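Next up is one chain by itself, shown in structure tokens, the form predicted on its own.
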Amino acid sequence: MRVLITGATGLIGKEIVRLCHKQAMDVHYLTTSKSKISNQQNYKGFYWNPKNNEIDIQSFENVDTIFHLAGATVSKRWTSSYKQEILSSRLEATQTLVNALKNNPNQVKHIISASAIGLYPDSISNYYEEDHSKGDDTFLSNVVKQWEAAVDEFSNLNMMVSKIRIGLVLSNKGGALPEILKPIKLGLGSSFGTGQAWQSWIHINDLARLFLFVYMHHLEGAYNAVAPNAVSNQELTKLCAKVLDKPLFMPNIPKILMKLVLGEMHTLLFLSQRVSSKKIEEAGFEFKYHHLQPALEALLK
């Protein structure tokens, strides 16, 4: 089995990789950087700019399934010019693959793309599904419209596509995690807002094994990757202080501060979007980490 990876050498692409490698697939990658080229056996580098529309098309040999994971961080300031970069950055991605595959010769039968729960609207009391797809008119929202669309044009390919909702990852080599962790091993942790929202998260183990889940088991469509139980914004940040041990009595922290501080990125820290992974159970996924507090234990100790 071979399969490609944009996105590699990020956070879910290198715990996608070690997972790839542990049940002997080979692994093909796309990466915009040459130095980060590498030619072993079983895991095998091309260079491709997508700003450009351009792409080593011999990254497609003996691959039956991309997973398609590429584009810029969300979690970093949105000036006008990168909030370009964040949406030109899934679509030239996208749409250079599209290309590529359209007009060469491959054996590429399924598209599997990563997505985000950003999709669904702010919401404290709504709990969403895969069918709520209309999303609302955020920035972050739009994106993700735009994004799959563009992720949908595979279809015309005769190629299954599948994409994935991915809630808050919680891993100990980056991503969010450590930046949430950061106040509160110094003591002055605290909750934003009121502390309401809801946290959808999900264990970066898991959610590689979900990638997998996808690709093994032919599933086709949206599926969000989030574990089963929801938590909110204060519980996580009193879970968080419990496993390491720290006080938390500081006041939380009102929003009008942090959009000072953030701009309009300040609103990751507070939306609420409570999600379903009910989907991806009945589908026979199980999960390692249901419940948070041991997935930061698994994380943290």
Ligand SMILES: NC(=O)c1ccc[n+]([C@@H]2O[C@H](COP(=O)([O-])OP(=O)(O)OC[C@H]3O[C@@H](n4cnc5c(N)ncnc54)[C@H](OP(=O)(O)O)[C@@H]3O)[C@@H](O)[C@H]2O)c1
The other form holds:
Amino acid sequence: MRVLITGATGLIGKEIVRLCHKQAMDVHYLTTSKSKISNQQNYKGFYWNPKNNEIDIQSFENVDTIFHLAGATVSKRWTSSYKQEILSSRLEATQTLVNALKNNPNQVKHIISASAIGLYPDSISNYYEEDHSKGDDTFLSNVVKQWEAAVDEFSNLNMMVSKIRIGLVLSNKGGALPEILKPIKLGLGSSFGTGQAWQSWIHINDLARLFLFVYMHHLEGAYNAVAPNAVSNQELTKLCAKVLDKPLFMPNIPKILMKLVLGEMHTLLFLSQRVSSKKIEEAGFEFKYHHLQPALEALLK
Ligand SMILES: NC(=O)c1ccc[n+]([C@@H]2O[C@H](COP(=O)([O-])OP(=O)(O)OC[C@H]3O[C@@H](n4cnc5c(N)ncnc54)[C@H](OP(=O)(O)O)[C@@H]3O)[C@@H](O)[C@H]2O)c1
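Since we've got the form predicted on its own here, give me the form predicted in complex with the named molecule too.
Up next: the whole complex, starting with the chain shown before.
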């Protein structure tokens, strides 16, 4: 059993690779950095440059499924040229895979692509299930819609297509959590805006398990990847402080201040999305981390 992973060297990719190896699965991966290529028996890297539609088709050898995670990070200031990079990196990477699979004999049957809950409109009251796919006209929602539409192209190659709409990933190795913790560790933690915005989070280990679950059970379509119990931004800040045993006395940070500091990217901190995990649970997936406090304790203690 062998899978091909794009974005394998990133935060989520590394955890998926770790779980694949635990299950004795071989991993091939595509990387845009020649320096990240390694050549072990169960972890073999291949170079690609999606900007030029360049890909090493040896990477498809004996692969039945692709985990597709590659894309430029959204956690960098959203200048107009960088916004273009966020979108084009995802579309070009997807198109490069589609072209290569279309034009070369292969046995790949299934693509499981990352997507994001950034698709769903900002709302305090809505509870989003997967059928709510129209999104809204914000930058992130438009990126996700175009990214998912590009991924749907694989169905024209008679492949199964799965889209994993990922929430706020909690890891102690990178991503949002270490950034959230920085001010709290200094005793300067506070919530954003009213503190009421919903944060639909997932522990990184559950997320990697969920990708493998979709693979093993041949699940098709869109699946939200969030833990069953979303929390408010205030609750998230309070629980981080509690688990770290730090005080929390600062006033909430106003939206206007973060807009000045971060520009348009500040929306990442203020968006409210309460997202349902029902569909993947009904398919039989069991979360290890249902509630935030044990998830934080597992990561931080
Ligand atoms: N982390 C989250 O909270 C979260 C939430 C929702 C959705 N997601 C999505 O899940 C995917 C993986 O997330 P992550 O947190 O693991 O991201 P990450 O740590 O930033 O890793 C992404 C990987 O994509 C590759 N990459 C970066 N820029 C690229 C470009 N311009 N063209 C092609 N490949 C590029 C890199 O691999 P190489 O250097 O090896 O090429 C990188 O290791 C992303 O698409 C992200 O949008 C993440």
